[in-house]
Every structure is written in C-alpha cells, then in structure tokens.
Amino acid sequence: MANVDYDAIIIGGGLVGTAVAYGLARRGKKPVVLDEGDIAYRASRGNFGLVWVQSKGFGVPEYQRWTRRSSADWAAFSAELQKETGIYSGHERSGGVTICLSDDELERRATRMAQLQREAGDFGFEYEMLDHAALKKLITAIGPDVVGASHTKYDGHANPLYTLRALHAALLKHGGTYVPHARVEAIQAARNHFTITVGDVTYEAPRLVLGAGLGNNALGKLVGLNVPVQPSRGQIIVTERVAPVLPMPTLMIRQTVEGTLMIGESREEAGFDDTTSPEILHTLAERAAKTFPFLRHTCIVRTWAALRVMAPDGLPIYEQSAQYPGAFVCTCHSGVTLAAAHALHYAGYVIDGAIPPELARFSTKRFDHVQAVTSQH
C-alpha cells in the first residue's frame, strides 16, 4: 500500500471542489482531488450556467457582497483559465434581466430590487426597472405578454462544462492531482492531519476540503461538521442552435455562445430523483414561448434534470471544523457564480487556516438551533 503526502485533500471533483483545488495549486500548493466520478449526483453537469447577482442576498447583504465579488472577478478568472489551458469558459458579463409576465410580477420584482439596494447600504447596488418598451430596446425578441423586467449590469453567464474542463486542466498543469472513481467512505482525522485510503493508496495532508456537494452531508459528520444540505431538482430544456437573438441572459432563458437556447429552471422537492417530468417541461416551455414567441418554431434537442445542493436557508456553507482544525467545508448551490470566489479567495482561507469574519454568516453555527430542536424530538 502506497502512502502519498499532499498539502490538501479535496473531496469532490465538480465545480466547487475543483475551483478550490485549482486555487490551491495556483498558489504553489500540492492538492489532490478525490472524485467519486459521474456516478455522483453532480450538479456541475446539469448547471444552467448563470453568473448571477440580482436574485442573491435578499435579507442577507453578506451574500450579495460575496456574489458581487465573484461576479466582478469572473472576467479575470476566465481569462486566466484560457491563458493556462486554451479553453474558453464562454463567460460574458453583458448584464442580465429578470422578465415579468404580469403587473403583479413586475411589482413584486421592483419591491425585491429596492430591498437589495436598501440592504446594500454604502456598498451600493445599481439597477433599473424596465417597462415593455424600454426592455424591447434591449431585447427586441420579447413578445407582447412581457410586461417588463429588472436589469443589472452585474449579471452574466458561462458554460459550466467548459469551465469545469478548464479547471481540471489548469489544476493538472499546476501540479495538482486528480483521482477519479475515488469514493470516500472513511476519514482518519486529527488536528491538521487527515488520512484517507482509497483502494491501495493512502493520502495524507494537513488540510481537508469537503467539496462533494450533496455528499458533504455524510462526510461532514466524519470531521465534526454539520452540513445539512438537501437536493432540489431543476429541469432544463435546450433548443437547436439559432442565430444570435439574446444579447444578454435572462433568469430563465439564455443563449449560449454556441447558439443554443437554454430554458429553465424549476425548483422541485423530489428527493434524489433526477429524472425529467413532462408537466414541468411543459410549464417551462409555455412560459418561454410567451416571453419569446419565436421559440414556438424552434426545435428542442434535449432535456435534463439535475439536483442542486441546497442548505435549509439557501445560502453557502463555509466552515472550519472546531473538532478537527484544518478540515473545511465549501458548499453552495451557485457553483458557477461563485467559482471565481472559491478559486481566487476561499482557497487562500484554506491555506491560512481561517475563514474571515465577513463570511461568518455562512458558518454552520446557524444550524445549531435546528440540530438542538431535532435532538429534543
């Protein structure tokens, strides 16, 4: 049996885990990624691909700031990956809109955007509420059922699969190691020392990062971390390629750099069932056709469903184990949006051995009362 020493072991080879691993490698560290592989409920393979700000952080200004920071970093992050690997992530920061199909929707949207601006305080939050005529100047393809939209300059999108491929390639280029088909079921933990055996190889490191998505629920218990993530199913429709028609992404419809239209995304409590359903797809298609009537004559080429990684409050979970210092969890449902922050910033926190106070809102301590109530029953 071989023993291999690393600076950090990262469990999970999706967008979250690999972004942190790449962030470590670009700082000269020697990380190893242990990845269960495509048999895992990998959110990265089903991601819609938005780099989105205008729906993040209602009532939680820390989340708005963290998301804005990542969105602002994405252009440099994408350029760095392309320089390192030759792989273009498809990132564009063209701004984005959330389209409303009724006066009630538009009124609720305006209230929510005003809340984000109010809660941003001195940090600032710029947005516009557009009526039908103003929106049509930005996106001429909208239909008569569109009442208006909210618009911010902070939003954009990227190709999740190209981004993941680029992260893996850049990780390897910087001396990182990727181990596929490496399901982790046991962890030997001590303060700043972690040992994991997979097959006939034992991996040791002073740092451990749980980036395994839904798998973090069980893995966290092995290192004294409460990570109560649960699946939330989303379904997506993809059309044939068409000439450029959407100059910017919307919350539920975006055009990829290849020309396809992606339509999404539902939010369903379906357990670990990642199959599609005709009823949900019909609902998505009908709203999309009302938004952009040309879609009624556009062919659908595929559909899929995938499982988001959701905390009870929808926020990321960032924590270092008090019982086993050196063990970190990094999990969220916004693996694309936050990829830049995870690579460029969170990886540094892992190296430093401390998560900064500005991310304290995302600690697992917010679940302590839930755990206490559950234990009483």
Second form
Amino acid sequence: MANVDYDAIIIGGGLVGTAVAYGLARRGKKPVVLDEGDIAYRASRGNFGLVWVQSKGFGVPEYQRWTRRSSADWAAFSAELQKETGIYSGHERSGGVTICLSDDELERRATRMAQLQREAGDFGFEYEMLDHAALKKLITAIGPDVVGASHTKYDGHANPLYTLRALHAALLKHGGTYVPHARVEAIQAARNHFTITVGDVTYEAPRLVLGAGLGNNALGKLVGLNVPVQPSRGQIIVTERVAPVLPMPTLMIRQTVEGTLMIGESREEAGFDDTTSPEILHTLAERAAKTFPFLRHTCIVRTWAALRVMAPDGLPIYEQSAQYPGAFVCTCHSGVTLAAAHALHYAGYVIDGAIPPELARFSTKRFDHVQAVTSQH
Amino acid sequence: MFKPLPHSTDASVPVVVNGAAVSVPAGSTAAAAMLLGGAGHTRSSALSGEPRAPYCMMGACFECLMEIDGEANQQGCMVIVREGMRIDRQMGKREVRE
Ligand SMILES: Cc1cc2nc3c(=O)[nH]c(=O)nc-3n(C[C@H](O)[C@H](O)[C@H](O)COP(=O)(O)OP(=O)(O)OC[C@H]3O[C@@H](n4cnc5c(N)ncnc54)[C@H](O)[C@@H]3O)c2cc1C
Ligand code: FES
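Switch from the form predicted alone to the form predicted together with the partner chain and give that structure.
What follows is the whole complex; the chain from before opens it.
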C-alpha cells in the first residue's frame, strides 16, 4: 500500500499514547496511533482511576509540581473531552484523603505531608491532618479503627475507561488515525524521520512517540532510548452498586458515580503475572472493612489484577532521543492523573522538538547515573 | 408472558413475588420465579432509574438484581427458590447498612 504521511507516529493506544496523540490532533497535527491487540498488557484498562496528588514527589518537588499542574488542568480537560465527544470522563476534583489505621501510620503520614510542603517552597502545598472526629465530619462511614487521615483539595478521581474512550473519540474527531492490531517490532530511524511498517502498510513521520507502556522498554532500544520500565502488579476488588456513601476518594477506596466501590492499592513484584492472589485480596478486603465497616455487608462482584508501568524510581520518563532527535518517550505509572498534562502540554513539546527544563528531572539521564553509581561498587 | 417449558417438573414451590403468592416449578431460579409471576421489570437501574429485567440468566450481566428474603442486590438468576422465599424488585441502589 502507498505510504501515508503523518506528522507523528505514536506507538501505544492506552491512556498515555492516546492523550499525547489527541494533544497533537487538537493542535492541528496529523497523528497516527499504532496499537497492539488485546493480548498486550494494558494498565489503562485495569487501573484504579485516581487523579492523585498527595503522595507524589517526596524528595522530587518537580514531580509534585507536574502532578499538581495536571490535576489543576483536569477539569478543563474533562470538559473539553465532553464537549468534543459527549462522553463524560467521570472526573471530580472532590479532594481526597489517605486514611490511617494507627497512631504510627498517622504520624508517618504527617511527616510525609510536612516534607512535601517544605519541598514545595514558593509553589506551596496546602494540606490538613485530620483526627478521627474531624474526618468523621467529612466521611461519616469511617469505622472506629480509623485514627485519622491526611487531606488535600488537589485530589480527585475519574472513570479511566470513559476517559480512554473519550480520548479515542476526540482523536478521531480531530482527524487522527487509530490502527488496532498493529504491533510494532521494527523502526527505521533517522533524524526527524521515522518509518514503520506494520503488515503491508508503511507509516512515515518526522516525530515518533513511544507511549507503549511496558512495551517501551524494548521499543526504546530501537531508537536509542533507555526506558527501564518494569511491571508492578496491583489488585483491585469491585463491589455491587450502592447508594452514595463516600463523598471523596481515599487512596485505597473510592466510590464511582455509578455507586460501585473500588478497593485497590496493592503493589507487588510479580513479573508479567497479571492474575489475582487470595492473600493480597484478603489483606485489601480486611483493611477496607476496618476503614468502612459497611463493606462487611457489601457484596464483591469481581476482582482483577493489572500491571503498573514502573520506572526504577517510580517517576515518569520523558526524553527525546539524542541519537535520533524527533523520537520521544512518554511513560509513567500514573497515566490517569497525568492524562491532562500529556494531552495539553507534552504534545506541545513533541511538536516543538524539545522537552522544557522543568521536566529535566524525568530525563533518562538519571538511569545513566544509577548505572554509573552501581558500577563504582 | 413467560411459561415454564413443557418438560419441567410437576413439583412446585410456593413463593412470594412482589407480595403476591405464586407457585413455581421446583428448581426454578428466583429470576425465573419473578418472570413467571408476571413481574415485567424486575429492578430499576441504579443510575437512570430505567426498568430492567433478567437478561443472560447465567450470572454474567447483573440485570437480574432483586431483593431476596430482604437481602438487596441479589443475582436472582443464581438463586434457586425455596418454599416461602420472598422475592422483590430491586429499586435503584441499595442503601448500605452498618
Ligand atoms: C492496578 C493499577 C492501579 C492503578 N491506579 C492508578 C490510579 O489510581 N491513578 C493513576 O493515575 N494511574 C493508575 N495506574 C496507572 C495507570 O493505569 C498507567 O499509568 C497508565 O494506564 C499507563 O498507560 P499507558 O498508555 O502507558 O500503558 P498501557 O495502558 O499499558 O498501554 C500501552 C499500550 O501500548 C500498546 N503496545 C505495547 N507494545 C506495543 C508495540 N510493540 N506495538 C504497538 N503497541 C504496543 C499496548 O497494546 C497498549 O495498548 C494504575 C495501574 C494499575 C495496574
Ligand atoms: S440475568 Fe444476567 S446475571 Fe442474572
């Protein structure tokens, strides 16, 4: 088939790749998204849906700032998607709490929040530590075992599946192209010129964005980018729909607009095994029921596990290839939270051909440093 | 609207569907009992309030939610009737209880 020319090829049609692709399309560019089939690991289809700020960036204020920027942009981003597509992302910036079940947990939490505030400097970071009584006023459903919580107004949540659907619809509406069942295995790379053939179609563009989640590790090697992302398994419990009980999400439990309660936030190294395990589900359920005793009488309707896309230090990876300028990587473990920033800002950096200095902390250079340090030992 | 298949058992079980006494073939599910009882819709959607009725009859779709012996949000198609079982429509979201 004849070559089709695009402004950018994006590999990966999950929340990250599609957000960047939509960001390009809304700026009048012509992106094409090449996406593997359902067999791929797809965090975007199995995540928890928090737009979360209050645990981001300990020791890395750049990450706190970038996350805050995305969380602040989310409302406009969600409204834009709804206007473009009629699909509501389910986004609410209701504020959020991290609940503590012991004095020790609460004390550690307070220390962490103070650290974030200290490190935020001029940028500021407003939070409150709530004791049981104060939290009870916000969320009446807490049980007697709850000691307190940290609260910020920056946190919220969204429906990740509606968000993804809206991004896809908005991408197409703005003239973008989505190609399913298109696993990329080879890339012909030159400076600002990338050629990829899938099946009998060849795609060419001056820009390439790796937004392939766990696939970025292998793809990066093809264009001189070091993207050492690894899977980190998370398990999620979903309950029947009940009348509204939670006015805001907690780090571990949230209630969707449909009434479902979602319980999550486990983290394990399990390689590429994305099955659930009874031990973890038990621990999650036990902690959830201690937090909100009504859950003991709420039916679980399903459970699942999915793999996070994790850099060794948990931070996003944003880089342009030095070897092949025009090739970018965009990957992170909080693709829901950062969806607004990726669509509204990162896409612009791809067009400009430069990642701004405030994102330098997320460069792959930090992995060279890690290697250098370990090799000294 | 719904009739038991001709080969179903003669043994019947008395249940109470939406407050009315009905007899249904032994081994029926609560969802079947509700349909045989002529209920029409068997729940209202938790979101839109639209009337809904059982769909897959095999535990997959959750369209058959009903209140069984006072317990809300039960999957009617997965519960076999017992004598005297009370089966009621699930109207909207259930309230949580402590
Ligand atoms: C249990 C769990 C809970 C989470 N909770 C939250 C949360 O509350 N808030 C939050 O912000 N984030 C959360 N996350 C993280 C979030 O889901 C991810 O950051 C996000 O989905 C990553 O999106 P992605 O597009 O990079 O990856 P993916 O969704 O994995 O998409 C990658 C895509 O690339 C394609 N692909 C891969 N290789 C190739 C190839 N060679 N060629 C073509 N296509 C390819 C795949 O088909 C896939 O569609 C959670 C994740 C998990 C697992
Ligand atoms: S009718 Fe589908 S789950 Fe019962």
